[in-house]
Structures are given as structure tokens and as C-alpha cells.
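Quick heads-up: it's one chain on its own, the form predicted on its own, in C-alpha cells.
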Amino acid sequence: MTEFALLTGQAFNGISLASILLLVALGLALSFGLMGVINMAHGELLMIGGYLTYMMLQVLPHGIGYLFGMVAAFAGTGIFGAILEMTLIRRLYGRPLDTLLATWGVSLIMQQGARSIFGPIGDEVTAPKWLTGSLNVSSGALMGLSLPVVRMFIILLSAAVFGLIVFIILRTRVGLLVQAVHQDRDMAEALGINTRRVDLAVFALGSAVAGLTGSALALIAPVTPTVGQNYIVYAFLVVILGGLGSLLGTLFAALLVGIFSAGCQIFTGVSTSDVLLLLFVIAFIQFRPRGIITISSRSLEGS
């Protein structure tokens, strides 16, 4: 493998990691950034999506089973998120520490429930044939470069989901209501907007995206009761680094974190790169405490 191919491959790894972090962080960007809810059970929503995909593949052929698994993960996790919002989260708005503790308890219950149902050992999701293999370069400056098809699929999925959410927020009536509630909840209520329905829709959408993310992650790693814990810290870092309430900032932050981590791993191990990443985020926040992109909002100013 040539040196240029090595650097290109590592850049691809960085973009691939960034796409995963973006998918994981999008749900948090909606619930944490737009609603002020610290959802420590967000990682377990990924777990639900992965297990729903796994169960769907047990009853359907693998050629189309995965596509139905993605739909089941998106819809099932969205419904679960809606139930969680109506029964618990709704009672804790404006109390971030209480939501942190309550959702942390929910995450522990969900992890133990998954262990009881599926066992502590991970369950593997077999990728369909159209997602297997790699794109290999056998000549030229990129000779020796190998790009896994499944990774390219996750990158495209991440871009599609991000574009869809941006379209919903900026170009639909639901998005207009979300922006109004985010900017000034009291004024939105005075104008007759049902803020409870808006909160429910936002939290359900964020949960559904998390479930879809879990379905995608199941292609590259076994689904375990603690699979979400591997990504939740990185997701919070991306949301905070990007700026609360900013989807574009979340995109830039995911790219920054992914490429920074992949670049560090050329010279160091994974553990050392994680330490360097944390130091980088701390240093960055010292200069831009409100993230890459700052959004003015009465709700954020009052929090």
C-alpha cells in the first residue's frame, strides 16, 4: 500500500466514524439541544434498534429482511420514545439534573431487561449480500486501498438522514413549530402552539433516528445490552462541540471528531487518541464555550 493510499484510507475511516457519530448525535441534538433534556438512555435506544433488526432477520429472508429491520427499528424505537416522553420525560422539563438521573435509571433497567431476554453475549446481524465486500484499488496512487461497502452505506445513510431532518426542521410546518418553541416557549404557548405535542414529536423523532442508528451499527458490531454505552459519551461531545440546538454545528463537530480521532490513530493507539480527543474538546470549549455554531434562543439563555 502506498503512503497516499494509507492517508486516504485513514481519511475514509475518519469520515466513516464521523457518519456514525453524526447518526448517534442527531437524536441527542434534538432532545438535548432543542428540548434541554439530558437523555442518558439514548444509548439504549440504539440497542433497541439493533435488537429489532436482529429479530426481524430471524423471520424474514436476509435479502429483504434487513430493509424491513431498518423500518422496524425506526418505527419501534420512535414509538418507545413517544411512550417514554409521555410517561416520564414530560414531568421533568426544566429540571435537567432530574432528567439525567431518571433516564440513567431507565438505561439500567433496559440493559438488564435486554440481558434477561437476549443474554449477555452479543447477537450478530448478518449483512445482506449487497452490503458485503469491499471496493479495492489495484493500481495507481491508491493501490492497496480497500473501502468496505457497508461503511460506504452507513456514510450515505447518515447523509440522507441528516438531509431529511434538516428538511423537516426548515421546510415543514412541524419544523416551524419546533423552531418557534425552541426560540421562545412562553411566546409559542401564548400564540396557541401546543408545546407538549411539539416536544412529543421531537423526542419521538430523535428516538426513531437512534433506533435507525442501532440498526446500522448492527452491521459492523454485535448487538449487546451495553452497545449504546460505547457511543453515548462521543455523542454528547459532538452535540456540545457543535453548539446546542445547531444541526449544522453537529455535522461539523462529527466531522471534526471523526477526522481528529482517525488522524491521531495513525501515530498512537485508540486509548491515547481518545485522551487527545478529550483534551482537544476541552481546549476548544475554552475558546468557544457555546460550540462551533451559536444559536440565540431564549430557552438556552434561561437554562
Given for the second form:
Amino acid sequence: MTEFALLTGQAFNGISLASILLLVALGLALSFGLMGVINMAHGELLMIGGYLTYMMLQVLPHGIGYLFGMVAAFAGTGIFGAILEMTLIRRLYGRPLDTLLATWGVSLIMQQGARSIFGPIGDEVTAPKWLTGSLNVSSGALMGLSLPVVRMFIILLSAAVFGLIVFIILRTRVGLLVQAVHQDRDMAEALGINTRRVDLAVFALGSAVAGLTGSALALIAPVTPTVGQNYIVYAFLVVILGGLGSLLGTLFAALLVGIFSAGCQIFTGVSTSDVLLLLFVIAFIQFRPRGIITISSRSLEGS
Amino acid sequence: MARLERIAYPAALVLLLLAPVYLGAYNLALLGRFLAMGILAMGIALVWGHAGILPLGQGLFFGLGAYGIAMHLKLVALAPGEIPDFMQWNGLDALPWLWVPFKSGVIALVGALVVPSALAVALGWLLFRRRVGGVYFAIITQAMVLAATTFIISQQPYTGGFNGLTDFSSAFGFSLIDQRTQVGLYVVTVLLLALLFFTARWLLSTQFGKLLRAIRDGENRVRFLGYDPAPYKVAIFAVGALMAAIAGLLFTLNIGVISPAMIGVVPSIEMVVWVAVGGRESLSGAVLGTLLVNFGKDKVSSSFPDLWLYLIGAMFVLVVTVLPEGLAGIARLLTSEPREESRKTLVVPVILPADEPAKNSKSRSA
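Any chance you could show the form predicted in complex with the partner chain after that form predicted on its own?
What follows is the whole complex; the chain from before opens it.
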């Protein structure tokens, strides 16, 4: 294996990690940017998506079954998110720290619920045939490089979801409402926009994306009750780095974190690279305390 | 309320000091451990309840205090030239340099308190100076405790890894197995708790305490009045870290073990819920909440291990939505004492932004 191939492989790993982080962080960034809500149960939404896919594959044949699993994960988790918003999160608007604690409670209940239903051991979701195997380079400068198809699928999925969300926000009427509420909630309300419904829609969309992500993550690792915990803290770091709910910022931040981690792991182990990542985030905040992309606003205390 | 306090606090102190007389060894050990955690909880009440900074990584400071003393206890048990058992298993043949100073009890004690406080000052200074607060700060503290625990687990030859440090025999010349040492430790814990309780109360009654609450309720207004909030926030965050470290130190002495599982992300956020249950602004509430939640956990999880996570999850949700002032809020309702702040606050609704967090939670509970 050539050195160049090793570096390319590590760059691929970085982008792969970035694509996962982007998928996980998108929903968080949407609800954080719009409502100032920190959803600690977001990781458990991934878990729901994973289990929904797993259950679909129990009844449907493999191959086509996985596609239905993704749809079920998207829709089911979206509905769950909508219920969560209507019953709990709505009561806590304007109290971000309290939302954080309350949703943490929800996540504990959901983890234990999953443990009671599915057991503590992971449930395997076998990837359909068209997602197994890997792309191998056997000659030339990149000799020895091996790119798993699943990883490439997740990168494509992540790009597609990001594109779709950007399209919705920039080009549709719903997106226009979301932008209006994001920029000035009071003014949007005064103009007759039902901000509560916009909040609900955004939260449900963010949850649905989380469910879809969970479905994709089930291809790489077994679904466990604590699967969400593996990603959630990194996703939050991405949201912090990206700036208050900026989609483009989230994209850059996910790439930054993914490539930084993969780069560190050329030299050190995973745990040391975690420590370095955190130091990097703290150092980065010294220069841009409000994240990569900030929205200038005249309001004094955030938006 | 004030008159009630004059009777209640000395009574509680006497009751706690007499616990070795009326409690069995098992429950006394539990109580000692939980009271140590109560010190940490008071720290959270200061940082979160009064300064409005939600710390989700207190486990790290707790752990640094705990590991500091645990390293010393581990070394004390050795014959000269020997190294701890787990280091031998992991193929080390000499004591790592980081461990060498901890041969001295004094250095270990000082280190266990100074290192966490210094770390808190550094972190606070870096973040508060750049006006990183609120949710951002909370999440960074959580990431910090996550990074620290994975790091500790990965460095098994130097830290004992996942199993942590245990098997202590004596501390400062006292045998830890001796029941008298246990009672002595318990009394020391109670006295330290009382001392820190009154110190914290005094701190809150000073100008400093008043500024903390002002920063919590309107940081920008404090800025406009000519104060820089950052040093105050750094200071109180360091005080909270110091109290967590003291708790970690006492906890390890009481229980005889420390491991990453006790200081990670989940324990750290559970510490916040103790305080939330007791009432985030109330020091006595924080201690009471710690005792209540932990004794509850001990009783429930021994007979119904699955139920406990549901319960604590529900506790998070309920305390935040229904009872933001915790037990202390109920106590105030019962004694019908109006909030001190609300009597003094002049409400001018016109200039307040509509979605200011502090105001919303106040107006609902007042």
C-alpha cells in the first residue's frame, strides 16, 4: 500500500465521518437555529430509525426491504419527533438549558424502553447486496486503496439530504416561512405566520432526517439502545462550530471535524484524537466564538 | 423562614453528626458517600442556580479530585520500589513520572484540589472571555468530560483504565477497613459539608453573589452597568470545580474505589438532576435532592434495576416542566414566603425582550 493511498484512504474516512456527522447534526442545527432548542434525545431518534429499519427487514425480503426500511425510519421518526415537540418541547421554548435537561430525561427513558423491547445486545441489519463489498484499487498510485460501498452510499445520502433541505429552505413556500421565523420571530408572527406550526414542521423534519440517518448507521454497526450516544456529543460540537443553526456552517463544521479526526488518527489513537478535537474546538472558538458562519443581527441577546 | 432556618440547620447538623449512633454500618457508608456528593451538588447550585451556567462536566473535576487521592492511596499500600498491580499487568516496570509526586500525601491532597480548580479557571477564562455561554458552554463541558473519560480508559497502564483504582488499605496512617476510620471519615465529611454550606451562603450574601444573580438574569445589563461578567463567571465556575474536587476526594476515601464509569457523561448530568430536584437555587435543597435521589436510586435499583432509568428520566422531565424550583419551591409554597428577588425586582415589561429566558421562567413560577 503506497503512502499516497494511505492518505487518500484517510481522507476518505474523514469525509465519510463528516457525512455521518452532517446527517446527525442537520436536525439538531435546524431546531437549535430556529427555536433555540437543544434536543438531547436526538441520538435516540437515530436509534428509533435504526430499530424501525431492523423491524422492516424482519418482515420484508432483503434487497428491496432496506429501501422500505429507510422510508419507515424517515416517516416513523418524523411522527415521533412531532409528538415529542407537541407534548414537551413546545412548553420549554425560550429556556434552552431546561430543554436540554428535559430531553436528556426523554433520552434515558427511550434508551431503557429500547433495552426492554429489543434487549441490550445489538440487532444486526444486514446490508442489501448492492451495498456490500468495496471498491478496490489494485494498481497505480492508489494501489491497495479500498473504499467500502456502504460508506460511499452514506456520503451520497448525506449530500442528497443536505441538498434537499437547502432546496426546501431556499425554494419552497414552507422554506420561506422558516427563513422568516428564523430571522425575526416576532415580526413573522405579527405578519400572520403561525410560528408554532413552522416550529413543529422543522422539528419533525429534523427528527425524520435523524431517523433516516439511524437507518443508514444501522448498515455500519448493529443497532443498540445506546447507539445515539456514540454520535451525539460530536454532532453538538459540529453545531457549535457551525454557528447558530446555519446550514452552510454545519456543512463546513462537519467536514472540519471529520477531516480533523481522521487526520489525527494517522498519528494517534481514537481517544487521543477525541481530546485533540476538543482542544481544537476550544481553540477555534477563541477566534470565532459564534461559529464559522454567523448571522449578523441587531438584537442584543441572540435571536 | 429565617427563624425556621435558625432552628432547622443546627438540628440537621446534630442529627447528621449523631448518625453513627443510630444508623447501621451499611447505611452510614451510603450516607457518608451521598453527603460527599452533596458538596458537589452545592457547587452546582452556585454555578447553575445563581450564575446561570449549566455545568454538564462536573464529573471531570470530581474525578480529578478522586483520582488525585486514589493515586496516593494506591502508592501508600506498596513496599518501596514496587509499582501498582495494574501497571505490572500492563507491562510497566517503573513508576510513570506523573505518579511520582503522589507518593507524598500532602502533594496528593493539594494536587487533588488545585489541579481541578486550575483547569476550571483555564477553561472558564478561555470561554467566558469570548462570551461563550449558555448551551454552548454546557455542551463543551459535556464534551470535555467525554474526552477525559475515553482518555482515562484508553491509558490503562497509567490510569487503571476502565476498572479504575481500588484496593486501598490505609490513608494517612489510618486503616480504611477499620470501622472507626469510617466513622471518623463520616464526621469529617459532615463537618466539611457544614463548613462549605455556610461559606457558600456567605458568598451568596456578598456583593459577589448579587452580581452573579445579576449576570444570570441579564448579562448584558450587567455589562452596561460597567462590570465585566467574565471574571465573576470564571470565579464561580472554579468554586464549583473546587467543591466537586473536594467531593471526589471524600467520596473516594469513603467508598474505596474510583473508576471512569463514576465520572462520565451520564453521572455528570445526573449530578445536575439532584440539584434540579432539590431546587437549583437552594443550597440545602441541593444537598437534600442529592440524598433523596441517591437513596432512591439505591433502594429502587437494587430491587428493580430496569425501573430506575425510567424513574430518573421522568424526574428530569417533571422537575423541569412542572417544578422548576424543585423541593425548595414546594417548601416556599408551604411556608408561603414570597421570593426575595420578586419583592425587589421592578418589572418594566415594555423594555424587556419578549423571549428572554429568565423572565419567562420567573413569571410562570412567581
